[in-house]
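What follows is one chain in C-alpha cells, specifically the form predicted on its own.
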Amino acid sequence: MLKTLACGLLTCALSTAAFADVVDNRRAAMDQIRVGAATLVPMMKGAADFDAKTAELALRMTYAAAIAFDGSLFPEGSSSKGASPAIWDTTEDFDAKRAEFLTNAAAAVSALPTDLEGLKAVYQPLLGNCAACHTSYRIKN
C-alpha cells in the first residue's frame, strides 16, 4: 500500500508541476484528494490494515490537495466535464464548501491519527465535505 501511495503521490507532483492550464491542475488536485481516499476508506472499512504513516502521507497529500484547491482553479468559464455551472452561480456557497474541506484537512494533518478510530474521527468530516460539494456541484458523466 505505501508503494502505490508513493506512485500516486509522484504522479499528482508530477502531474500538476506539468500542467499549465487551470483545469488540468483541477483535476490534479482532484486526483490526489482520490489518491488519498483510496488508501484511506479501505482501512476506515478494515478492509486494509491501519498504517499510521500511510495514513499520515495520505492525509498530507489531501491536505496539500485542498491547499491547491483554491479559488484560482475555478476562473469564471472554466467548465469543465463534470463540473456543474452551478460552480459559477452560486460561487459563496462552493468557497464556503471548499474553505470548510481546507480546514478539516488542516485538522486531520494537526491530528495524526496513531489508530483506526482516530483515523475515523479526523477523515469521516473530509468524505461527509466530499460529498456536499460532489451532491451540489458534479456532474456524473
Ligand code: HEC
Contents of the next structure:
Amino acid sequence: MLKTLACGLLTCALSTAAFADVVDNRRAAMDQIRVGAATLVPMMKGAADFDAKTAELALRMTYAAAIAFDGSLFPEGSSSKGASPAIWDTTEDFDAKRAEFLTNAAAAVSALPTDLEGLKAVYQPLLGNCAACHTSYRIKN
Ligand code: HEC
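Based on the form predicted on its own presented above, generate the structure block for the form predicted in complex with heme C.
Okay, now the whole complex, with that chain kicking things off.
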C-alpha cells in the first residue's frame, strides 16, 4: 500500500512490466535448481537409490542454471515478491554468493560422482550455498 502511494499507480505498473522477464528468468533458473535438489537430496538421504547417470543429469542441469542465474537477471529496481531488496543494498556480497554457487556447481560437474560418497562430497557444498543465500536474499512466500 505505502509503496503504491509513494511511486504512483502508473509508474509501479510500468516498472513491474519492464522487469517481468528478468524475474521470470531468474525464477526459471531457480526452479531448475530446485528440481536438481529434488532429485539429489533423496539419493543423499538414502530414500532413492544412487544412480550415476541421474545424478550427472541433475548436476549438469544445476550447473547450467547457475550459469543462467547471473547478474544481468538482477537489474536495479527489479525486486520482486521473492527477491529481497537486500540484493541491491549489499550487491557485492550477493554476487560473491552467486559466484561461490557457480564455482561449486562447476566443481561438481568436473568431478561427477560414481557413488553416494562422491555425490555427498560434491553436492553438500551446493546445499550450503542455497541456505546461505536464501537467508539473506530470498523472501519465502
Ligand atoms: C546466490 C543466491 C542463491 C543461491 C545460491 C540459491 N538461491 Fe534460490 N533463490 C535466490 C533468490 C534471490 C530467489 C528469489 C528470486 C525471485 O523471486 O526473484 C530464489 C528463489 C528460489 C526458489 C523459488 C523459485 C520460484 O519459482 O519462485 C527456489 C525453489 C530456490 N530458490 C531453490 C534453491 C535451491 C534448491 C538452491 C541450492 C541448490 C538455491 N535456490 C540456491 C537466491 C539463491
